[in-house]
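Below you'll find only one chain, the form predicted alone, shown as structure tokens.
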Amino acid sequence: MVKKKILITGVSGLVGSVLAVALKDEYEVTGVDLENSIYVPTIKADCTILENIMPAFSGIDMVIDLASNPDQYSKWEVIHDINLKCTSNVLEAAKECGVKRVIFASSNHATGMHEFDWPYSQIIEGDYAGLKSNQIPLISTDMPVRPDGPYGIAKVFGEAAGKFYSDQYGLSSLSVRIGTLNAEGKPINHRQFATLISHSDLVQLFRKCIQAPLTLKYGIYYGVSNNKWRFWDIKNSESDIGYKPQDNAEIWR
């Protein structure tokens, strides 16, 4: 059986490393990044320069797009010069090389301004007084975007650009609004008891995106574990692609 060829842009970062290790036996995984991955073959190239990354896309079935400056506090100039260019170049390279699907690493920061509102502002402080976890109004992907800074704006851009490439060119574009993934794989502050996505749940979610039928042309999904105090709605993740997170941050309480 021929393995699917999966390219991970930004492969040497934390998310890329977690995914590369988990997927490399099941799929033929390669990477493109400024730094070599220690886990999979990597083409060293700058994703802000389209012609430099085109060779990495040749013969690829699907792309997991992680290429960006990952600092959520980056200034607009950095986001403009790096993140927007990386995202648009990946979509263009995928289109030109006949890639069937791009799985874009979006972020919870695409809707981060919700966290200034009650009850989310109370939850992220670890103050659950007067709240019932099963009665929290969940933030869904049907709600308007509310980016909390330039980094979040770039993630909204990626989701919208993916929709254009899906509508205009037939590319399957799925976006994952990743919650909190950290090296520890467990909550390290109050907020993360709500926003954590464990390493194994991250892998499951991206694997489901890879496995989803190509008739699924577009979707946006929150990447979060089944945390007691989760305030993002993941019903469409289950109905569209079968994502069923197994971990709950409370086990580390």
Ligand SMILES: NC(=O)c1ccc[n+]([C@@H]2O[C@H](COP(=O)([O-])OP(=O)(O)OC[C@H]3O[C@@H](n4cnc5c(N)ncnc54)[C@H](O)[C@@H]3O)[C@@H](O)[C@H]2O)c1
Second form
Amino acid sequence: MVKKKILITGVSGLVGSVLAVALKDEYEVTGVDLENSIYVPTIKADCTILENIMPAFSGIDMVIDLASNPDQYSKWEVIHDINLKCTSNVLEAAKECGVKRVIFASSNHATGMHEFDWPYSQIIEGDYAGLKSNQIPLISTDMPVRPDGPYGIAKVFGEAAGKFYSDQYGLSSLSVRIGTLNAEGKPINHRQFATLISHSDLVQLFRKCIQAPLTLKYGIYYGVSNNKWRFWDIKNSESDIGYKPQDNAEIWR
Ligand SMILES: NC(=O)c1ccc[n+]([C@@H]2O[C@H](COP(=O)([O-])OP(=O)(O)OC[C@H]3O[C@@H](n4cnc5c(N)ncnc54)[C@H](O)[C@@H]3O)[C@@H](O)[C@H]2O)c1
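Condition change, the form predicted alone to the form predicted in complex with this ligand:
All chains and molecules follow, beginning with the one already shown.
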């Protein structure tokens, strides 16, 4: 059987490396990044320059779009120059080259302002007094966005731009609001007991995004493991694409 051709932008970073290693036998995986990936063939190019990345998109079925500056505290200038340009160029290149689906690495920071409100403010401090984990009101992807800074706003931009490319050009556009994927694969502070996504749950979620029928034109999914103190709703990830996280950060308590 012919393998699907998957291009990962930002392939050489943390998320990209986890995905490249896990998906490279099942799919024909290539990358585009400023740095070479040690795992898959990579075109070294800057995603802020459209013409430089176009060759990487030729003949590609689906794109996993990770290339960005991942610093949540970045100032507007950096977000303008890097994040917004990377995101819009990837969508444009995908459209021009007939790519069928773009899976965009959005972020929990698209709705990060909730964390200043109770009970989330208490949970991220690791203070569970008076709380029942199964009674926490969950934040869902159909609630209004609440970005917590320019980085989060750029992720909302990516989700909205994906919707436009879907409506206007028929591109399938899925966004994953990644919680916390760290190198350790386990919580390293109080907040991560709520927000962690394990490496294997991340791989499952992106694999489900690849496998979902192309009739699914648009979706936004929280990327989080089945943590006891999770406060993001993942019901639509299960109903739309069959994501069933297997891990729970609580085992590291
Ligand atoms: N790790 C997390 O917990 C997390 C959470 C939410 C969202 N995300 C998003 O996932 C994506 C990947 O994050 P990560 O943690 O792997 O970060 P990372 O810094 O490890 O990887 C980012 C990669 O993108 C590349 N890159 C940056 N600018 C580029 C450009 N102009 N052109 C081409 N390549 C470029 C970098 O060289 C790097 O290899 C980012 O978009 C980030 O915002 C990550």
